[in-house]
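So this first bit is one chain, no partners, the form predicted on its own, shown in structure tokens.
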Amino acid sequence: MTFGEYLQRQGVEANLRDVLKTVAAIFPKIAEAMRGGLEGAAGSKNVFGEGQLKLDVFSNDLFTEALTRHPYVAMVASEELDESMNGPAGDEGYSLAYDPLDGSSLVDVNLAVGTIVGVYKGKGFVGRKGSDQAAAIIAVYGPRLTFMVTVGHGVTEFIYDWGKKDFVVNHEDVKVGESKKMFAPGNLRACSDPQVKWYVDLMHFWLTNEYTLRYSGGMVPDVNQILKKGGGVFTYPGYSEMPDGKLRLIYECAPMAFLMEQAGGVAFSAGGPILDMTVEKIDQRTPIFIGSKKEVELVQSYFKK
């Protein structure tokens, strides 16, 4: 079953189907650019002051050019752009927030990287919640080109068939169990902060209780692995220097949370479920604990000490 057939079977309305197929068509172009050796610094920085690679700029341009011209897109916001941009659709269109190349610093060491996309019905992001998303996708550029998608009816994984030049179903009804001894700990520098001693204590628990460490340094491959392996936990807490952590709500955490909850897992910030957080600004950051229900509850029990 192709991606288009899947969307039709799920009863996704025609305009959203067209938007999502446009998004999926960008993934092979990014993968081909990687295979073709597009790399190196672009000599520019994104809105957050982070150095951009040529692949960052290339990936962002692909998304921005395709979506700002799309007849059913009302607005786009990219982690690589200074501000959101309008599309031709009005309030009845869709707004897309995306990280076009998450984990791009891993490209030069040939580790997997990805793309994150959250889709909202209507125009704009501020005042919305992650629970308002109509769809979410994470693509993984590794030995194979795959993506996970939800349109609110569970999670399905697709793989790109280079011969057919189309995405086909690889794993239907992706599920995450309540517990699994696998952890992916982001922001380990927080362990040196006396105010985040709980994270050191949690790390000790994981290590002494024979948890398996699976951390690549990229949120997309790590969360994708939790979804594929059926459980585990990814953490990225804040600390004194960055109390809200590094990860952005609309570009990274909200789409990830939507996917994880649709697969049976959970996603929490310091104050509650990620999907209940109201977007106050497009560059809003948040800590995140995401994965199997009992593993996230364990993290919370240490966080609250």
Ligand code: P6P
Contents of the next structure:
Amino acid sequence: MTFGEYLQRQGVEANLRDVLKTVAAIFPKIAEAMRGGLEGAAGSKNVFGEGQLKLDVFSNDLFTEALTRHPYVAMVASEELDESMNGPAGDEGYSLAYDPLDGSSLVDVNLAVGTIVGVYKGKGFVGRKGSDQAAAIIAVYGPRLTFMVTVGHGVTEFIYDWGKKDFVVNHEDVKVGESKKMFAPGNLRACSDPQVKWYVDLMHFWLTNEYTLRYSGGMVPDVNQILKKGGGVFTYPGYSEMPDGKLRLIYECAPMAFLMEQAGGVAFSAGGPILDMTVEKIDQRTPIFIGSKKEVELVQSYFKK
Ligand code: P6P
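Given the form predicted on its own above, produce the structure of the same protein in the form predicted in complex with the named molecule.
Expanding to the full complex; the earlier chain stays at the top.
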């Protein structure tokens, strides 16, 4: 089954099908650019002050060019753009928030990276919640080119067939169990912050209770691993220097949370479910604890001590 056939079977309306197929068609172009060796700094910075790589700019340009001209796109917001941009559509269209190439610095050391996309019906992001998303997709550029997608009826993984030059279903009904002893601990520098001592205690629990460490520094492959392996937990807390952590709500955490909840997992911030958080500004950051229900509850039990 192709992606288009899947979307049709899922009852996705024609305009959204068209938008999602446009997004998926970009993934192999990014994969080819990576294999082609497009590397090095672009000499620019994004709105977060992070140096942009040529691949960051190239990937972002692909999305922006394809989507800001798309008849059913009302607005786009990219982690690599200073401001959101309008598309041709009005409220009858869709707004897309994306991180075109999350963890791009990992490409130069030949580790997997990814794209994250959250799709909202209507125009705009501020005032919305992650639970308003109509779709979420994460593409993983690793030994294989795959993506996980949800349109609100569970999660399905697709894999790119380079011969057919098309995506086909690889894993239907992706599910995350209630618990699994696998942890992906981000922001370990927080362990040296006296205000975040709970993180050291949690780390000690994991390390003395036979948990398996799986952390690559790329949120997309790390969370994709939890989805594919059926469980585990990814954490990225805040600390004194960055109380809200590093990861962005609309570009990274909300799409990931939608996918994880649709697969039977959970995603929390410090104050509650990620999907219940109201977007106050498009560059809003949030701590995130995402994965198996009982594993996230364990994190919360330490966080709340
Ligand atoms: P740290 C990559 O830059 C990223 O945005 C996520 O993909 C990843 O989980 C996180 O930052 C890694 O952050 O602090 O471990 O380098």
